[in-house]
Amino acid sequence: MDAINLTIIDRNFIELVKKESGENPYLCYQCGNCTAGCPYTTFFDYPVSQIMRLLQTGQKDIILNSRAIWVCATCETCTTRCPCQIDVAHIMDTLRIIARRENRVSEKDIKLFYDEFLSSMAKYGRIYELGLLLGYNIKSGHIMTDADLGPKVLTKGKIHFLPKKIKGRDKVSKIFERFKDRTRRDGR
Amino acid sequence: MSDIAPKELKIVGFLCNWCSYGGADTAGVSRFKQPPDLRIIRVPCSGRIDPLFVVKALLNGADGVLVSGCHPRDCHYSDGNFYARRRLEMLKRLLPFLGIDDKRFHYTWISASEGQRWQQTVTAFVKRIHELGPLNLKEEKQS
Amino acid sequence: MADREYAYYSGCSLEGTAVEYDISVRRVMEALGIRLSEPEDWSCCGSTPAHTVDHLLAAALAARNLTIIEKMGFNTVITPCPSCMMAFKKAHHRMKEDIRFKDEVNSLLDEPYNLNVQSKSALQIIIEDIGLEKVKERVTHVMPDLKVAPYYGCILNRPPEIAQFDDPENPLSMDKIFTAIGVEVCDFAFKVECCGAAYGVPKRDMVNELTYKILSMAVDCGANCVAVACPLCQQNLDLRQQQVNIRKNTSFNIPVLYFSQIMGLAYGYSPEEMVIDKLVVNPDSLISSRITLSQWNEMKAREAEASKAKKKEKKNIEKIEEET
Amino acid sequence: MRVGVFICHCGNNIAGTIDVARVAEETRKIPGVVYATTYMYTCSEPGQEEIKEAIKREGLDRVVVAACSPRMHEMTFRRTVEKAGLNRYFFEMANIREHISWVGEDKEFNTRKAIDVVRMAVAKVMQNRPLFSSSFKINKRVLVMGGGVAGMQAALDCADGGLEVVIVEKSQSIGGMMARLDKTFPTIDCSICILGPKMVDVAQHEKIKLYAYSEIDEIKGYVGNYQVKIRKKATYVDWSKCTGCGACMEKCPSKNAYDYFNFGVAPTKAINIPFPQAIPKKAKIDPNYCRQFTKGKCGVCAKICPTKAIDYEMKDEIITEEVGAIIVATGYSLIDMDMLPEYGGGRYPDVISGIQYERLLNASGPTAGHIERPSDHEEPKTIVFVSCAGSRDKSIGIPYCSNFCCMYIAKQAILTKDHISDSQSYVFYMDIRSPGKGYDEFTRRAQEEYGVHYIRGRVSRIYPKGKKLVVRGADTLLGTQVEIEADLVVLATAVISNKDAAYMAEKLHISYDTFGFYVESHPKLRPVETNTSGVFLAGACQGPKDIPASVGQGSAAASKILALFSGETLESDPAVARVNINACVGCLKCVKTCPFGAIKEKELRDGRVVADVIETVCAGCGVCTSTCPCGAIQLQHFTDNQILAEVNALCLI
Ligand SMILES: Cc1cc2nc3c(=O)[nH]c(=O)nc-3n(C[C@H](O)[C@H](O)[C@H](O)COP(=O)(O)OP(=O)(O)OC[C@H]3O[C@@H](n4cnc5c(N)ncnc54)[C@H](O)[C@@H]3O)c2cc1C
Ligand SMILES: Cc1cc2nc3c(=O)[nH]c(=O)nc-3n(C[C@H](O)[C@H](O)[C@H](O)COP(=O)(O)OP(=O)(O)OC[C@H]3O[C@@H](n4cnc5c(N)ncnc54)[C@H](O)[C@@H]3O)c2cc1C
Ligand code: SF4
Ligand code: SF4
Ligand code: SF4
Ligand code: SF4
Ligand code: SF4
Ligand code: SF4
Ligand code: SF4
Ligand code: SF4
């Protein structure tokens, strides 16, 4: 890694994360407990305690481009065990939201899956599992994802071929629309 | 006295010597910043605080009174603060009859090690008094 | 006759891949005298994907359902899926802590949510509202072959400030229920280890690695099946078990049942009624030894008799030996 | 009246954010003030000289110093004015530093506030009356609460200084935690070898009286004259007869009693002597386990005892001792491991606490000094130490550092290598805190010479895997997760205050902090004094500290008492309550409310009953003054008039 220039610390970024998450990253004393407990540490490029450290030094680019913030599964292990009572999972969540807003997505597949999930939700009010899977497979280019499971699932009759559409699905899509209006209004 | 219009209100603090006065000292030593409105009177024990002092202060021109003593069970004089609590609780119920909003009077417990808590208490109380504005006995009686 | 009535939010998974969870929970609740009322027109809770977009949006998607439940007049909703439960609890918690946030969430909704609904897992309802005494009373059948690794998953009890139930590190609610219904529980150390949650589809390798560890630990502690309380856990451990075997060159063949299915079997429901056949790894060999409680008691009595007789005989022999 | 006011700059501490010249200028306008000046460092020698000279030059009869907190320098300046011939109570201090210059940023506001505060002090000082202290005789005996190393040191120093000492120890033997330790850092000398002789000295010193297995029930009185009620708890063994032969312990059939001394490493007998060097070395029955008590039959020990010392009917006994000063040396406790569920202490037998490990290392411990796993008694080869187990952990309400665990972990790791040469120890740490003399060298030695592997990071989980325990932590220097398959895990559990700390504080009228540790009078300059005169602190009851620091405090507390008792009498504080018998109507409300029982009724010659204050008993709280319906009883120096003068000086302007 190149030397990080610490002469100027990006306070705006730190403040933004503070405000949106309601958590104070400076409570972290770098004990490493979160990294020690995180089931995903091996899949992270920066272990979660280092994300916290990077945050303390305002390293916006490194953080928002990191894989870690996308791979985090919000399993709450870090939050549960942090001796400084930091809601670390919530900070990870917030960082992911900011990254998404800034269109920085280091884990395209995960984001795509989330997007497909939400669009299924916006469309039908509930999740249409088969549609979600097919949509994901086509868009991700991993056509065969979980194809091995197909027979198992389908023969067990677990997946419905047709979506369940709820009566109030327009109400759900209205929530999405209002939310979009709001973000547009806020100029994000 | 000065050409700058006075912005601070007049708030009297009665603090027991052992706990809360020490707590205010600790806040000072730790440089915990506070709004400037409070003037402190030191008494040996919160049990020494006669409700009359509070009433006199408010009638004579104070906008708020803050009383603070040792935590219950942590009193230098064993139960002085219990007597204080009883008396001051009575006083709080009496103030409205004198035409004074009882929010102008607050009592609390702060120990000598709780500098930060002192800072928070002062800041919150001063803010409250500023929200109520200067004490105008006639007006407050009417409303 | 129903003793109590609760709102019941099954959630999307329980309509699809986890129907057996839905059916078994409903039956067990009925057996315990609980009536469930499904909110009409409920929508998806938002789950993980929503809170990766925005906390406000996530809360609103969850709160829409809470509003419906509130209007039904319920103050408690049973949410068997931990993901839904957390979505509800977090929305509720944040709205309660921060009035501004509450107003903003409500501005996205047609009708406001007024913070009157507690979400609880089926486990919490069973432990707190029904009680182990009653859980035990209803038992009609015994499954002597079952050795269960109780797997709670990561978010059922965590973070503790929001979950407000059971121990976040060593939860015991499922253990206690199994013990009450006479099922053997193993000392399973990975009760709250994460299984990979929603990453089954986009990050299957990752999930396989994590479930490999959990399944290994289950086998190591002597279990012959895993009990779960979450549709995602069930999928990752059961449906993907074969993927693990291929990837890690293992030969796991350990059934993964919903705790409610096990309860149902102990309450005398047939495996068909508990929709056992929807599980991928077949548990038939384990549950085929199921017998009724009275048969079991008779058997035990006979055994006790036999051992008593044996002891007596032994004593007699000793006596004779001593005498001679 | 001629009031002089001295306003201190305190270098830049005050003058930096208060316009002291303007304060002086405004002060001069206050009626009664004839002189006001500023000074750089008022408490310095020349500063005090300046006050004395001004008193003479200007003919001042009242003095106000506007400077730091009176808790800091009131005594200094009282002496100053006294030296210039004024009564020491003709002095007041206005706190413009701690309460103004250090907490307000705006110079204008600060200056105005300072002027107000000075005006209040002037108003009060003009109401002040001369007060004179009287002297009273003192009882030069000392009570030491707690017979740990700190209490023992204090007791021996006092006794060697010629004072009679009473030690009250809660448990069966003196020695405290140190008696349980195997070796001590940083020199690895045997703990009981250096403590044992001290314990014997305590037992044999003709000036020391020891009440073991006893507790304080009640403390009455004031500095110089305390009456202390001591509860000698029933041991069911007549200690005057018991020779400590141990025959009873050998024969007792109840083998599963909890061993408090060994922190439950192994069970003990219902009747036991805690350890071979115990002082006093006497047996005690634990009625929770004794069959005579639980089942109503046994009596084996009574039969076996050669001196017929057993007495199942024994009752607690109350004894009163009179002393003049008290040293509190009640030490500390440790958290239960089940506060840390992720580590499984209590659930997994091979996860133990540091103090339990200390007992495993000890030759007179339950394993005779062989390190073995509690689960299967096998010798562990891979041992993991987890530091800060509960300490520095806000999530369980313990934000502070436990002070000595870093050091004892290094010690235990070194000893482990000495015991089991083919073992490997690991230490998970966040920081290594070793600032004492020779301390850092010690922790370095553990790593450099003994090959102890230090890992910078916290442990997140411990779980069993077969016969091993998997310790999953992080190495934050590597930035990875790490796992160790250990045979034994030792948790350096956090130091906390004793359960009864708050309860004792109430009896002693001393303060304790949020965590139950007793509060010293000044964190730097009065570390063993409390705010209650006559009560002193020593050792870990004031906060976690190691043996050298505890011993140092024990000696310091003793020297404070020797100084206090250097004369035959003490000066009383004259700021006590006084009754105006002309105003008193004899309602006796004050008698009922005085928390110290300092007021008695008195019959005057005309038969009228009035209140009467016993000056030496009055602690000066003023509760009576706010109780009296007639204003007849007034706390001197804080009378109604004095306080109202301050109120009015502020409000009526
Ligand atoms: C595992 C471990 C290893 C350690 N190793 C070392 C080491 O190598 N070197 C070192 O310098 N330090 C070490 N320490 C620290 C050492 O134990 C303390 O510094 C020392 O014991 C403090 O002495 P104390 O007299 O203040 O308190 P304690 O030793 O706790 O003694 C207090 C005494 O007061 C008694 N008591 C308590 N309450 C009352 C009451 N209400 N009335 C009457 N009596 C009461 C107690 O029974 C006890 O006898 C270690 C600590 C631990 C936990
Ligand atoms: C930069 C710095 C900041 C610090 N900040 C803090 C702090 O914030 N809080 C804190 O608690 N501690 C602090 N300290 C530590 C503090 O300075 C020491 O703890 C304290 O001064 C020790 O006091 P002392 O009396 O033992 O020694 P000293 O202060 O060194 O006094 C020794 C005296 O003996 C005199 N002397 C020396 N030799 C002889 C001789 N042969 N004959 C006669 N007289 C002799 C010296 O001239 C001196 O006056 C700080 C230290 C430094 C360097
Ligand atoms: S557990 Fe908490 S304090 Fe420790 S490194 Fe992680 S965020 Fe920081
Ligand atoms: S919440 Fe995310 S960062 Fe925290 S432990 Fe779980 S996966 Fe790791
Ligand atoms: S008197 Fe107080 S304020 Fe003045 S110099 Fe001394 S310490 Fe500082
Ligand atoms: S009680 Fe009797 S038998 Fe026991 S140690 Fe004392 S003298 Fe010996
Ligand atoms: S009477 Fe109690 S203490 Fe004595 S031998 Fe029997 S069980 Fe042990
Ligand atoms: S002494 Fe060391 S191990 Fe103990 S609490 Fe402090 S830093 Fe942690
Ligand atoms: S309360 Fe006042 S009037 Fe009553 S006895 Fe005491 S001093 Fe006298
Ligand atoms: S001031 Fe009054 S109440 Fe307080 S101790 Fe003295 S006599 Fe008692």
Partner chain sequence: MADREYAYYSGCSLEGTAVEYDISVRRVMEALGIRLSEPEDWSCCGSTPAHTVDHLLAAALAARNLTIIEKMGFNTVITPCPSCMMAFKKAHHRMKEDIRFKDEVNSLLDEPYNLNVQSKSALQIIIEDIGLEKVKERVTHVMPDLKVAPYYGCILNRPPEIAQFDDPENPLSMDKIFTAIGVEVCDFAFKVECCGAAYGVPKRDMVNELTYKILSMAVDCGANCVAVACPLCQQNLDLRQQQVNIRKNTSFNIPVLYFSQIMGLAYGYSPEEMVIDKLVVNPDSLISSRITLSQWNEMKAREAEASKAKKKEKKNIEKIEEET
Contents of the next structure:
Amino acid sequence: MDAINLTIIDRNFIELVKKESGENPYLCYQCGNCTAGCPYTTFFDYPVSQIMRLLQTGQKDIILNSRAIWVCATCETCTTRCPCQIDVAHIMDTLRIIARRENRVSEKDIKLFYDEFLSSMAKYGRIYELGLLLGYNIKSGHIMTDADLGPKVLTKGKIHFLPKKIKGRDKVSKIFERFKDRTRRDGR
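To complete the pair, please output the form predicted alone; the form predicted in complex with the partner chain was given just before.
Left out here are the partners and the other molecules; the chain alone remains.
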């Protein structure tokens, strides 16, 4: 774990997170309910409540280089348990977005999975599970991961060999195009 340097407080970072998330991290008074309820706390380098404290103290580098923001499953347990009604899960999402924008990704496989997930959505209008899994496994180098499950889920109809055609697929694709145009225009 990195040492917290309170002489380096990035107030611009705090304001950016406040603006992009629409949440006020200063409302957090460190009760620890978010950490106590988080099912992934044991996998984090910094528990959720500590990420919130690091945010309050403007520790941008520690947060954006942390594993915690990538391991967070956005299950919203932290948000549900927060007595201050802070959408902590949304703050974690926002931190991931900022980290991606600054090319600070500590968990490359998780980022790759997100990318494959979004690519599947953009292409098919919904998730094409088999394509997502194959694409992720090939690109991550985990080619045979869960290969034994493939025949089982295919024969039980839990996953389909070909993508399902849905109405409005073109509209979903346009959403992704508008987002790409906006991020190019905003320089993000």
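In this text, rigid core is short for the largest set of C-alphas that superpose within 1.5 Å between two forms. Quantities reported herein were computed from a predicted structural model and do not represent experimental measurements. Positions refer to the first chain, counted from 1.
Ile166 shows a C-alpha shift of 2 Å or greater between the two forms [criterion: core-superposed Cα displacement of 2 Å].
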